[in-house]
Each structure stands twice: as C-alpha cells, then as structure tokens.
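The chain below stands alone and is given as structure tokens, in the form predicted on its own.
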Amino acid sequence: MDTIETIMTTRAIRRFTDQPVTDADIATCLQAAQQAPSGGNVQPQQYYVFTESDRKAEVARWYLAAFDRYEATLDVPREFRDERARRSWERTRDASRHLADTLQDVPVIVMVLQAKIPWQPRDEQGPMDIGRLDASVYPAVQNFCVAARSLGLGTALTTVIRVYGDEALAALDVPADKFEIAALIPVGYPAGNFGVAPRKPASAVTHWNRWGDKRR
C-alpha cells in the first residue's frame, strides 16, 4: 500500500471476524515495531503475544474488569455539535463495549510491556527532564499498528487494562516490579471497513513560526 494511505486509514478497529491471523504476519508487525526510534536506543519494550484461548481469556478477564470500572466514570455528553458527531460518539461507545465483551475471541492479543528502569538524569543543578521513557515505546506501538494495516489487519491501541495492570501481570507471570503495561493491541481481520477517522484538521492545531499564526 501507499505509505500515506496506510497511515491515514490506520484507525481503531474493535470488531473482528474469526478469520485466523498467521504467526508470520504477527512476526512481520513485530519486526516493524522494533524499527521504531528509541531514545538512547534503550528499547525498553517487550512484547507478550497471546494466541491460545485460555491465555486470551485471562487477559480478557482483566480487561473487562478494568473497562467496567472505567466505563462507569464516563459522562454522556448532553449536547453534540451535530447529528454526525452524535452518531460517531455512539459508534465509538458501542464498539468499545463490544471489544471489552469479546476480547477473548479476538484472534491475537499483543501486550506491549515497558521496563521500569531509571531514566531521568541529574547533575549538580538537579534532575533533567529529557522526556518520558514511554516516548521510546509508543512509536513501536504505532509501527506495529501501521504494519498490521498494510497486511489488511485491524488493531486498536488500548490502555484501559492498566486499571488492573499489576494484577493482570501477576496472573500472566510477569514481574510487575520490573514491567508495566504500555498498551494492549487486539489484532484481527476487521468486521467492517478501514477508513479515515474523524480528526481535527492539521491546520487547526498547527502554528507557523509564531504562536497563533495558523494557515487555514
């Protein structure tokens, strides 16, 4: 696929068919993920791939518990900009609920782990903010998702499982003192179509040379 088209149509997919996903395709996406930039080339990520039913069910159990708790905090907007915005919000809400209820049935689940390592340097003037360590992890997540899209596979970057992150890691035999969950990515063939997601236009959030100078 054309690179720009692939990026533009890599949107969150939360409904999947039961068509199997090959290990080879997942390996290709992981190789793409590993080519992402990493601060100091530290590469703090690990990937945990789930394809077996009982293992996926364990991940899904913690994801559902986290989503139920999270969903209860969400407010329903009282007003929408227009009918299209209302329908978009409802589709996202329903698709998110669907994923939480059916995650165990998704062909592949990829958990991206981030190492808990010292990252902030300091000198005689004090600590230095050189950016967050997860800035070296999420580019890998996006590479994975874009690579999957190029193969016709749908994905979604989810983080809600972090509500019970330590408990989920313990259930999956991951030392929670050494790793945290950066992202959870369901992978499968979409039950629907790819497309360009509704976003603010780049011109609305871009400043040229001076703050407030927007070329619309």
Ligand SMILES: Cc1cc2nc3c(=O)[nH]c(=O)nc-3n(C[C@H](O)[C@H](O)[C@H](O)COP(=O)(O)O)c2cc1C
The other form holds:
Amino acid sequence: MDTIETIMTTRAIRRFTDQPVTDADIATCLQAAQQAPSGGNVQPQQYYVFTESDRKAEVARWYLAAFDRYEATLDVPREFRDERARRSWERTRDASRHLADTLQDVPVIVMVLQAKIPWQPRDEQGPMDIGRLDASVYPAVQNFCVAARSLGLGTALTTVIRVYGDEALAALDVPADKFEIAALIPVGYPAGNFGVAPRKPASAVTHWNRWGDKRR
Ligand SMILES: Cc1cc2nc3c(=O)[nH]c(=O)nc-3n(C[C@H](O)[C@H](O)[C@H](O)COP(=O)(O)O)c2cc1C
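Hand over the structure of the form predicted together with this ligand; the form predicted on its own is what we had up.
Whole complex next, starting from this chain.
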C-alpha cells in the first residue's frame, strides 16, 4: 500500500470478523513496532501476545471490568456541533462497548508492556525533565497499528485496562513491580471498512514561524 494512504486509513477498529490472523502477520507487525524510535534507544517495551481462548478471556475479563467502571463516568455531551458529530460520538460509544463485550472473541490481543525503569537524570541543579518514558513506547504501538493496516488488519490502541492494570498483570504472571501496561491492541480483520477518520485539519493547529500565524 501507499504509505500515506496506509497512515490516513489507520483508525480505531473495534468490530472484527472471525477470520484468523496468522502468527506470521503478527510477527511482521511486531518487527515494525520494534523499529520505532525511543529515547536513548532504551526500547522499554515488551509484547505479550494472546491467541488462545482461555488467555484472551482472562485479558478480556479485566478489560471489561475496567471499561464498565470507566464508562460509568462518561457524560453524554449536552450538545454537538452538528448531526454528524452526534452520530460519530454515538458510533464510538457503541463500538467501544462492543469491543469491551467481545474482546475475548477478537482473533489476537497484543498487550504492550512498559518496563518500570528509572527515567529522570539529575545533576547538581536537580532532576531533569527529558520527556516521559511512555513517549518511548507509543511510537512502537503506532508502528504496530500502521503495519497491521498495511496487511489489511484492524487494530485499536486502548489503555482503559490500566484501571485494573496491576490485577491483570498478576493474573497473567507478569511482575507488576517491573512492568506496567502501556497499551492493549485487539487485532483482526475489520467487520466494516477502513476509512479516513474525521480530524481537525492540520492547518487549524499549525503555526508557521510565529505563534498564531496559520495558513489555510
Ligand atoms: C492513548 C489512547 C487510549 C485509548 N484508549 C481506548 C480504550 O481504552 N478503549 C477504546 O475503545 N478506545 C481507546 N482509544 C481509541 C480512541 O477512542 C480513538 O483513537 C479515537 O476515538 C479516534 O478514533 P478513530 O481513529 O476511529 O477516529 C484510545 C486511543 C488512544 C490514543
């Protein structure tokens, strides 16, 4: 696929067909993920791939518990910009619930783990902010999703399982003192179509040379 088209049509997919996903395709996506940049080339991520039903069910149990709790905090916006915005919000709400209810049936679930390592250099002037460690993990996550898209596979970057992250890690035999969950990615062939998701135009959020100077 053309690279720009692949990126433009990589969006959250939460409804999947039953078509199996090959281990070889997952390995290709993981290799692409590993090529992502990281601060000082620290590469703090590890991947936990779930293809077996009982293992996926264990992950899905914690995802659902986390999503139920999170969803209860969500308010329906009082008003929407237009009818299209309202429908888009409702579609995302319904698709998110669907994913939470069916995660165990998604062909593959990839958990991206972030090592808990010291990440704040200090000198005589004190600690230095060099950016957060998770900034070194999400490029890999996005590489994974874009590579998957190029193979016709849908993904969604999700993080809500972090609500019960330690519990999920304990259930999956991951030492929670050494790792945290950066992302959980369902992977499968999409039930619908890939498309270009609505976003603010780049021109609306880009300043050229002087703050506030935007181009149409
Ligand atoms: C940091 C992050 C966390 C997210 N967590 C979740 C999640 O827990 N569950 C979920 O269904 N979607 C999650 N999403 C997906 C977003 O809802 C989605 O990217 C956004 O609505 C845009 O979707 P679109 O690309 O289809 O337009 C997350 C996305 C990001 C970047």
